[in-house]
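Only one chain is shown below, in structure tokens, and it's the form predicted alone.
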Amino acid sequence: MATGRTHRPATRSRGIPEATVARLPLYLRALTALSERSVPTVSSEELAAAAGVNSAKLRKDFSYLGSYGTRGVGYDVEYLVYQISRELGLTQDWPVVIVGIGNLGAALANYGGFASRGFRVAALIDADPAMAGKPVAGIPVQHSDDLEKIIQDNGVSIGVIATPAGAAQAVCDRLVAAGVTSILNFAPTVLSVPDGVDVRKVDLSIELQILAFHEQRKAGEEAAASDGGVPAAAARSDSADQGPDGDMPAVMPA
């Protein structure tokens, strides 16, 4: 029987920061590729750099889980995996329904990566009538109309959204009036749900955006390089786009 909507991950209840529980999946990821080369142990500093961080945050980050790793030795890597993996939920089965069977959809169900972290596809949910039955990924779609059964019977917490965006909303609402309390949207639209439903959004176009941003600065300084000097207009753009720290805020689209 599935066990997804009964019991919740630790980390809030144990007071772990949200900036800590993001970085979680990163140091996972680094460690299971250094359990499959058999490797047993390894420094903050080799993982720090395997997971894109600073050693120092690392650290930090691991002593809200309890482990400090051995002076000389570092981390045992299988501990590790077993201890962050137990933090995020993934010793346990969670059913997960995918609405929106297009061509996101379809490349969703057929990634074979949710099963190995601890998510089983669990339906595949679309409103065309002419997709419902046709297997994608060896799981037959199901018609919309039957989203709330579905649910029920397969005890899903955790929804991912691939709609267009037009339908995102109608379907947030109804998989969060089905019981549903987690939600991956990969529709491009900003979902509104209620307290105690956690989302995530995936928006390729604007991460594109981000990098077409850094691009640009980048040819902006190569062109100010060659030509002795930064331009003023530059220099004055810099200052402005800082925060009070100095720190770059986020670029959204208009």
Second form
Protein chains: 2
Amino acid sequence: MATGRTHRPATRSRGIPEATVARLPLYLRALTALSERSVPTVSSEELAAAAGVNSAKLRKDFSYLGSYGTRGVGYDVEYLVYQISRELGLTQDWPVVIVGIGNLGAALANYGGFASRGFRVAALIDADPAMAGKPVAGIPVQHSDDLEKIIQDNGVSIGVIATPAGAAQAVCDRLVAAGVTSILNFAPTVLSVPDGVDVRKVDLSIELQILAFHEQRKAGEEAAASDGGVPAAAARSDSADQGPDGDMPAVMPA
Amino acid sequence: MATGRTHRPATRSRGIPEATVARLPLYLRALTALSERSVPTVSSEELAAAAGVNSAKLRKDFSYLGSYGTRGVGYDVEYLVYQISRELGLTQDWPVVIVGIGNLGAALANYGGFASRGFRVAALIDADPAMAGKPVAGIPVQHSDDLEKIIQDNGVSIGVIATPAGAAQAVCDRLVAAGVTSILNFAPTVLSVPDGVDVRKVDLSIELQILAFHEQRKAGEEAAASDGGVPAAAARSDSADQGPDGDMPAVMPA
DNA sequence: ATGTCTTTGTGAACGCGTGCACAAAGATGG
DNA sequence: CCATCTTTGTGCACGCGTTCACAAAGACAT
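I've shown you the form predicted alone. Could you give me the structure of the form predicted together with the DNA?
So here's everything in the complex, that chain up top.
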């Protein structure tokens, strides 16, 4: 997962476990693909394979939504698409603002999957006056002075933060004060928000570091295995290597 | 979290829980900020607040790495930065390739936090011949025909996929065949990989849908609370509303 | 050297999530 | 109408992760 939730830890919503909610979009995507191929029904086994999960898990997930399957047959694709969409709240329109129209913000604005399911980019906002009026993805960028007005006029409740880390908390505070209650944060910072506001973060750097951890471990194991069983910490022959298992309070490449 | 892991489910690496590994980058970021402000030591309480976690959790996380704190005082910032960096494998250099230089790929290439900690963009790869040679973020884009050679020449073990969904699995297969063992996937698809290869995914669409779920729930609760206790599904006055709790196997806005 | 005070490190309990394995349900064919 | 076969829905057990609460450890003052 390239993400981690913040806040709202144990508040099981209407009995649907958080882990299940996180998988529903996955199922929905697989089901939509089946729907486009006009497949009428699908078994838990097939759908689970398409979504990359265990079939028992999938069945249990669906059981939280209700009994939508038919034993001996499987699930009706269209029906399930509708039920999951409704459960996720995708049968209504969600206006979204993107704040911070740099490289990433522009990429997000252009992202097709954005508009595809109930989400609509209501406005693009940037602090740079030079950006104001310039169209990105067909939408004119507006200056952040008007942030509050934009939020209120469009009834926006979901905000995307794609600003530099330094500006993120201030933007977040303004969004929340203006009425936004869900935030998707791409800035590499921990945001603090009042209760009742959901924050999800997407952090490239964290994901890479997690991969590096496992990568290092794989390299170490492999070296140990071919060496003769010594559980060495890390042993890569390429690239400059620091002390193998040093304990010195050294400085870092930062 | 804007992510979910795939594969390597229970394989506790060297005794460090996966959940802890996922938090180490967070601690590292907070510690680096302290280090830049020349703060010598920090207590678990302070650091936990900066990282947005519980202090007991933080102490337990650190206990997996060893006893690096001093009772009555706290943790030495520099020392801890080094230990976590080493544990995450950031004391070595990780060449990374980005495949798919569209809006998102370009944004990633330009992302500063990329190079900051041990990661180096070794190459940008795209399937479009028109892109070949064109510099993005100061690095010339190379054609995907040369993918295998690029991987091998640079000793790349981490690949980032930023292609359209349709191309992702094919790119993934080629990366893995060429020797990549860790993949960060931005394409909205489930990738299947052989054992021993780690995949982490970052999926904007999924994150938004999770937010929408909670948002809908909040709106419902609020309406129920002000209405008189009926647990209605959703009741927003703005924007067109579908049937409130319909059960019909209807079609979807897709 | 001794006492006090702060903060770590961890034992233990609890809750969530996962996966097995099977009974119940329904379709299908004779 | 009955038997068989497929597939769902779920009870149950297990393991991971989180949190509490406290004993042990060390700093610091006297």
